[in-house]
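There is one chain below, alone, in C-alpha cells, taken in the form predicted alone.
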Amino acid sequence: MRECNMVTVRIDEMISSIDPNIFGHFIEHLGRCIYPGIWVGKGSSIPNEDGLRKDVVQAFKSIGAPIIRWPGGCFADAYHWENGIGPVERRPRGINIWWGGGESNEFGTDEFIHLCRLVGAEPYICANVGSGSPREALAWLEYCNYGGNSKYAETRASYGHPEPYKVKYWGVGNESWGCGGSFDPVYYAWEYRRFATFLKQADSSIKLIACGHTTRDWNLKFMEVLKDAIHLIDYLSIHYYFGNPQRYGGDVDFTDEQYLNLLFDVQNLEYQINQAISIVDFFSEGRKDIGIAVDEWGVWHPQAMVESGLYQQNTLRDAILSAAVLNLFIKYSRKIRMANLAQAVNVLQSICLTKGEKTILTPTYYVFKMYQSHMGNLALKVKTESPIIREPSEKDSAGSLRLRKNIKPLKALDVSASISQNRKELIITLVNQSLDEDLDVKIDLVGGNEVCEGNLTILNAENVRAYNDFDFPENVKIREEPLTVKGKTFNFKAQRHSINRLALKLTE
C-alpha cells in the first residue's frame, strides 16, 4: 500500500449545510430534449402521464431531483409564456431562433409545473428580459403565484390550477451579455433592477437570479451598479461548460492524455467560482448572503451540434467529470446554493436518452443517484494526499495571469464528505482518476465518533470510454456491497477510474 494515498475527514470542522440545490438539473426546447424527450403528448402510445414521459418522470424522481430549470437557456428570452397556456390545439405555433424549427409550445407553464410536481422539484423559472418586459414577467409571476381575485390568477384557474403554483425561483433573463440580449453589464444592470423592483414588490417570498459572467469585469460592473439594492439580488449565476475538442477530444473517442485535460481543468471552474464569490462578497458582505447558482453546467463534446440537437453520448469519463464537479461544489457549498446540470434528457451531458418508447440512463444518472445521500447533510473539511496523475504544463497556461498562478496538479484522489445533521451518518464520496492504478487508500476520522457499519456503492466499467446505448443499456452502471469498516482509521480499496460512496453509520 502506497503511504501516501490517504484521506482525513474532519468530521468536527464542517463547511455549510449542503443545499439539495447544487444536484439540480435544466431543461430547454432545444434539440429532443423537451420534444419526445420530456413531452409526447396525451394521445401518444409512449406511457405517459397527461403528455410526461412516465419514464423521464421517474429518472428525475429516482435521483430525488430538487430543482428543475427552465425555458432555457437561450431560448428564454425570446419566449413568450402566454402563448404556452390554455388548450394545447389552441395555442399558438411559433418558431425557435436560436436552435431552430418550430416551437409547438404544447410544453408551457402548467405543463412544467406538473412535471415538478411529479417529480417533487422546485421549479425555478427564468423570465424574459432580452425580448420581452417587466410587465410581462410580472403577469407571468400573477399567473403562477397570486391566489386572489385577478385576470391571471382567474385564467389560471379556468384552466383547472385554482391554487397558486407558489414558484420561488424566478432568474431575471439567461446570459444576458450574449444570446439574452447582449447587453453591457452596466445596461443589464438596471435592467435587473427594473424588473427585480417589480417583481419583488408583487411577491416578497420569490428568490431571484441575476445573470453573472465567468468574466470578472461583468459581475464587478453589474455589482457596482447594485451596491445600493444588493436586497433585490439573491443568487448571482455563472455558466460554465467544458468545451474544447483539440484539449479534451469527442465523447468517445479520446485518448488518455484529454481525459486527464478534462479532469484537470475542472479547477478553471474553481477559479471562476472563487472569482464570483469574492466579488458578491465584497459588496454584500454585512447587508446580505448572496449565493452563487451554477445554473448551467457541463461537458460539451464537439458531436453536441445545432444539427444534431445538441445529442452526444455518455461515457464514464463524464460520469466522473461530474463527480469531480459535484465534489467541488459540496467543498464551496458555504456560497454555491444551486446548479443545474445542462440538459436533463438527449441534449449535452444528458442524465437519460430517449428513442421512442425506450429510455436510457447514462453514466452521469448514476453519479446524481449516488450523490443524492449528501442532499442537506453538513460538508465537511477533507484532506487527501494521493499520486499526482498530471503536472502542469506549458499548454496549461492560457488565460489569466492571476489564474495561471493558481494550477495545481492533478491528484488521482478527489473526494468530499459529508455529515447528516443527526450526527449519525457519514458519506464519503471518493473518485479515483488514475486510468491505470488501483489504489489502497487509508481513510481517517478525526473529531467524532467511530465507525459502526457501512455500505459500498461503486461506479466503473471495464474502459474509461464505456457508454449505455439502446443495445446495450446497462454497461455502465452502479453496484452495491456491504462495507466492513469499525472504528476511525480503515483501510478501502479504490479501483481505477472508479467513483466510490461509503455510507458509514457512526456509534451513538
The other form holds:
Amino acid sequence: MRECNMVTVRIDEMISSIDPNIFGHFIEHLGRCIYPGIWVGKGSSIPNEDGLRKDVVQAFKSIGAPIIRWPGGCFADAYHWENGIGPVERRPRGINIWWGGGESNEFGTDEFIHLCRLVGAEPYICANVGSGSPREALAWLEYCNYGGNSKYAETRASYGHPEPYKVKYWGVGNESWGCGGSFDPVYYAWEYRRFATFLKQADSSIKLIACGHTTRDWNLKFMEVLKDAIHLIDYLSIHYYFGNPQRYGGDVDFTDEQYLNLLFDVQNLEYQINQAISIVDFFSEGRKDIGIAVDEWGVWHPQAMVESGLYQQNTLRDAILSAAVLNLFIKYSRKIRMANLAQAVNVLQSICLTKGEKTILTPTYYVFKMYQSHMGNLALKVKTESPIIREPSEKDSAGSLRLRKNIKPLKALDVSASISQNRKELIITLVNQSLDEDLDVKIDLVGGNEVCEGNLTILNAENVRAYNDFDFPENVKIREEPLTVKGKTFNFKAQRHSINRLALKLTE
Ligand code: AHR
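Having displayed the form predicted alone, please output the structure of the form predicted together with alpha-L-arabinofuranose.
Now the complete complex, all chains and molecules, led by this one.
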C-alpha cells in the first residue's frame, strides 16, 4: 500500500454554490423507459399511484431527484403535446418515428407533472421546434403556467388541475443539429430567437435552454446570432455520451484496459465543458451569466441498440464513471447549473431497471444517493496527489489535435468536496479508480475548523464488473461504516475501485 496519496481540501476557497439540478434526470418515450418503466396505468397489478409505478417514484424520491427532463430526446421534436391530454380513451394513438412502435399518449403532460410532484422534482419540458411551431409551444406554456381565464388554462382546469403547474424550465428543441431538425447553427439560432421571444414574453419567469453542441463551431455560430439577444438564453445545453465499443468494451464484458480508457476519457467531457463555457462567456460576459446544462449524459454501451430499446446493464464501472463525472460537474459548478443523466429507467445508464413487477436499483443509483449530500452546498477547491493509473497513448483523442495537446494522465484518486451553507458540514466524495491498489490517503483540511465527527458511506464490490440483476438485486449497494476522525489532518483507506462519501461535522 502506498503512502503518497494526498487530498488537500481548501475550506477557505469556494468555487460556487452547487446547483441541485446538476443531479438531474431525463426520461423519454423510448424503449421501456416510460412504458412500463414509469407508467403502468391505473388498472395495473403492479403497485402504482394513479398509474405511476410506486417503486420507481420511490427510487427518484430517495435520491432527491431535483429535476426531470421530458418528453425527449429525439422524441420531443416529433411530439405534439395536445395528443397527450384529456381522457385517456380519447387520446389519439401516434407513432414513435425515432424509436419505433406506437405511442398511446397515455403518459402526457398531466401525468408527467404528477410524477414530478410525487418525487418533489422540478419539471423540465423540451418543446418541439423541429416539427412544431411557436404557436404550439405557446399553447403548451399557457396550458402549464397560465392561471387566468384562457382556452388552455380552462382546458387544464377542466381536466382536474385548476392550479397552474408553473413549469420553469423549457428546452427550445433537442439536438437541433441532428434528430431535432437537421438545422445549421445559424438557422437554428434564428428559430431560437423566434420561439424564445414569444415564450419569454408570455411568461417572464421561465428559464430557456438553448440547444448547443459538442462542436465548437455550432456553439460559436449560434451565440454570434444571439449576441444582441442574450436576455433570451438562460442555459446552453450540451450532450455527452461515452460510447465507443472498441475503446470501452461491453456493458458487463470489458478488459481492464477498457475500464481505464473509459475513465481516462472523462477529460474529453471536461474539454467540451470548457469550450462551451468560454464561448458563452465570450458573448455574454458582463451582461448575463448563462449556465451550461449537460442535459443528456452517460455511458452508451454497444448492447443499447434501437432494436432492444437502448437497454443495457450497469456495473460498478458505470457507477465509478458517474461519480467521476459528478465530481467534474462540482468542479465546474460556477457554470454548470444543470445536468440530466440519460435515462432514468430501462434506457442507457439507468438508475432503475424493471422486469414485470420487479425493480432493481443499479450501482449508478447509489452514486446519486451518495452525492445528494452535495446539493446546495458550496463547492471547495481540492488538490489531489496519487499514482498515475493510465498514461496518455497515441490512440487517445485521435481526430482532435487541440484536445491531444492538453491530454492529462489518469490518476487513481478523483475527489470533490463541498461545505454546507452554514459551514457546519463538510462532504468529501472520493473515488479510488485503481483496479488493483487500496490507497492510504492523507486528507488535509486547510483554512477552516476542525472535524469533530464523521461517517462514511462506501460503494464497492469484489469485482468492478459486478452488477445487480433480478436474481441478485443487491450485489452492489452502499454500506455505512464508522469513521473515527478528528482534527484537520487524518488518514483514510480507500479501497480499490470504490466510491466513498465522508460526511464530516466541523467544530463551531
Ligand atoms: O438518449 C437517447 C437519445 O440520444 C436522445 O433521444 C437524443 O437526444 C440523443 O441523441
